[in-house]
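Only one chain comes next, encoded as structure tokens, the form predicted alone.
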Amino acid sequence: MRESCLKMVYELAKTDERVVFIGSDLGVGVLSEFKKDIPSRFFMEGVSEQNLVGVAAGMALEGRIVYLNTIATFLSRRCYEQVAVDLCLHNVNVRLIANGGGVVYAPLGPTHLAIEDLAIMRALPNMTIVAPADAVEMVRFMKVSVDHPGPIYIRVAKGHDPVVTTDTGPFVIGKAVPMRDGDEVLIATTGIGLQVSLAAAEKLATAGIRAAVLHFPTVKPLDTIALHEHVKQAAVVVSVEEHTVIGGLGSAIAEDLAEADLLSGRRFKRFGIPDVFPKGYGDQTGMLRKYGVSAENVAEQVKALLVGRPGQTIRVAA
């Protein structure tokens, strides 16, 4: 997903002379065809990420459209302040590509583990967030990501992820993607989450369970009406991602369900990290298995929500 995004960096500047790249500390062989052929707008900077950011506002505040690259826990954490004031209090056109969103790098252990950033992105007024699902998603994106306005989050996820989504149109930035029918559960997800979501819907399906699958590959602004839409069918709501409970995606689904009195009579459930620092070093799918986002364990707690509901009966197959 990573190399079909800064793949697609490079295409969008050989046809717009607005675009520029800034890396951080990256590998020497990052985007080398960019830099041999437009070095102009190439820039690869060392570990300096705070000011790499009030580098890319200033850029944009003279008309470029900035795409900066690094890890997801330095544009979240360490740049805070410089993206809030920076990039959002200016809404400038600088879009943050951040590798490893989620557990990611679950070899390195807790230090590099952006499993808040979502929540962080979320408090910015002006951001929009984009969590795609795959490199297919991530390329439809970035085709329509050069003439957004504002700052842009791109979620990153960890690269040659199966390709789960179908859609071939052009990518709209802050609408929901139906991906499976249901009219007794709907599962939200966002980025990789989609695999998840999908898996346990299949396992769902085997018990005669309709569970809708919705997919959310912007998280900021939220596609509140797709989301009302199908709910309104679902007795059971619960969201799927690769983030801590608090603050990302299903937190943003609760707050608006609440705020719509949506939620009477219906069960919801999120699934995602706890609040905890991820113990451990290991891959990034046991991690999220270690913590139930996995396709087993959302099926059987989805079957749990339905159980003693008025009327609903789990049909297990033979």
The other form holds:
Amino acid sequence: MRESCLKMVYELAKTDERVVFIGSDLGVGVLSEFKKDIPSRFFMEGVSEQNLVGVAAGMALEGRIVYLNTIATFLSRRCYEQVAVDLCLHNVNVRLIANGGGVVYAPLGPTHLAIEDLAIMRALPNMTIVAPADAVEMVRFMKVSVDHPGPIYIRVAKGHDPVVTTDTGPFVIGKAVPMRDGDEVLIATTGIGLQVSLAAAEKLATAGIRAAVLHFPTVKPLDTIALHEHVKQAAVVVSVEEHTVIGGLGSAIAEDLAEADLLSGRRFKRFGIPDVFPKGYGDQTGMLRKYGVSAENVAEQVKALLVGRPGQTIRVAA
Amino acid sequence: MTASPRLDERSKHFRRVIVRVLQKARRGHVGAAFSLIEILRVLYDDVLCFNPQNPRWTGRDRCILSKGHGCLALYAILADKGYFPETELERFCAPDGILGGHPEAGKVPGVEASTGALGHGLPIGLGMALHLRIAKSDSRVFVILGDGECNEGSVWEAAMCAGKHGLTNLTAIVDYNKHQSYASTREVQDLEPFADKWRSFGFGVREVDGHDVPALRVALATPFVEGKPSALICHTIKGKGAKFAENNMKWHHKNKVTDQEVDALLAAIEEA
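Moving on from the form predicted alone, please list the structure of the form predicted together with the partner chain.
Okay, now the whole complex, with that chain kicking things off.
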């Protein structure tokens, strides 16, 4: 997904003179073609995220469209004031390409995990947040990223993730994507949570439970129209995300549904990292599984929620 | 340094304008604004190319007041140049005014970037300077920093980056009045050897009396060294122009300004 994303920056730069790339201290050879072909608009400026965001803002105030790339946690935590003031207050066209959103860097430990990036970016006015599920969706998004007004936080997954999206048309920023129909359960998800959610829905189907999967590649602005439409059929609503349960997609949905009075009579649960710094190392999938973000756990918990509903007939397969 | 020069009528005029704003709003960063006036008036009177009728004219020079708390001086000069009516100054910090306690781009014509949080102006100015180089423009970018602001790491990240790029079109101006909010810069976070720091980051460096108008004109007229960004360290006096407020931390930011204090300031300006 990262490679596809960066390759698209080069493609966009070839046809649009406004496009500029800024990296911090990325891996050797990143965008070498871009650097060779368009050196005046390629910048690799060192481990200095506060400065990078300010520089990107300065260029964008002059009409450039700046794609700024480094590791997600350094692009969210380290320079949060710059993101808030330089990008969001000025509402400039800077696209933050955040490598390793979530627990991609599980082997590297908690300093490298971006598990609250969606929460802190959501809190900023003017910020758009996008978390594609796979490389195909990323490419579709990148094509429309150029002319979108204001800053965008682009959460990038690990790379070589299975392609699970099926749309081929233009990506629409702010639109949720129905991935599976079902009138008993709604699983709302974003990013690579889509893989987990589709697998969980499949497991539920084998137990005779009809679960819809609604994918939110745009976390902000939230597509509340699609959300309300899908919630109306469901007795159980859950969110699945590679993120702390505080402030991410699950929180966004809960806030919206509570205010729209669409939670009453329904069971609701967020699947994500609990309120801890994740412990241990291993890999992304193992780390997610440890904290319950797995198809097996989501399916089991959803069954329990269905059983626990007042007046609900127990219909879980033995 | 020799004794700080006496103020001419134009420098006194801007200080009186600021005092009248204080009288109305009853608050403001007085010391920081008085420290800056000669730097800003020389920039806007003698150095910058700009067009108040078309503030976004692409051929303009860019000037960012990174020490946004000195905005009263900037507002007085922007009004003088016709960016907005002088009557707007009477609504400083008013709920529906455009002139806040820190300057906001998009609200105040002539303000290039919203500042106030310190350490943001130099990176933004650097981005503008890089853009202008790509665009093959000969416009210059000036960023005015406070000395306390130079405690921020982002200033030095940007300085390192500007030095690497050898941006002749970028000039950092430091209002070095040797005082920050709590106490002297020496006590809070000593900046010395200050000129050497900028030099070692790849800047051409000069030092000047920041209240000496002819000296500022000379220093700001051209970049110092071709192929290097410039840093002009302006030795200034916080509160310059009102003797009792000079280097007096009570006048860094003043709340509840009384009519007696207004009268005292106006009288002191006449003596400056």
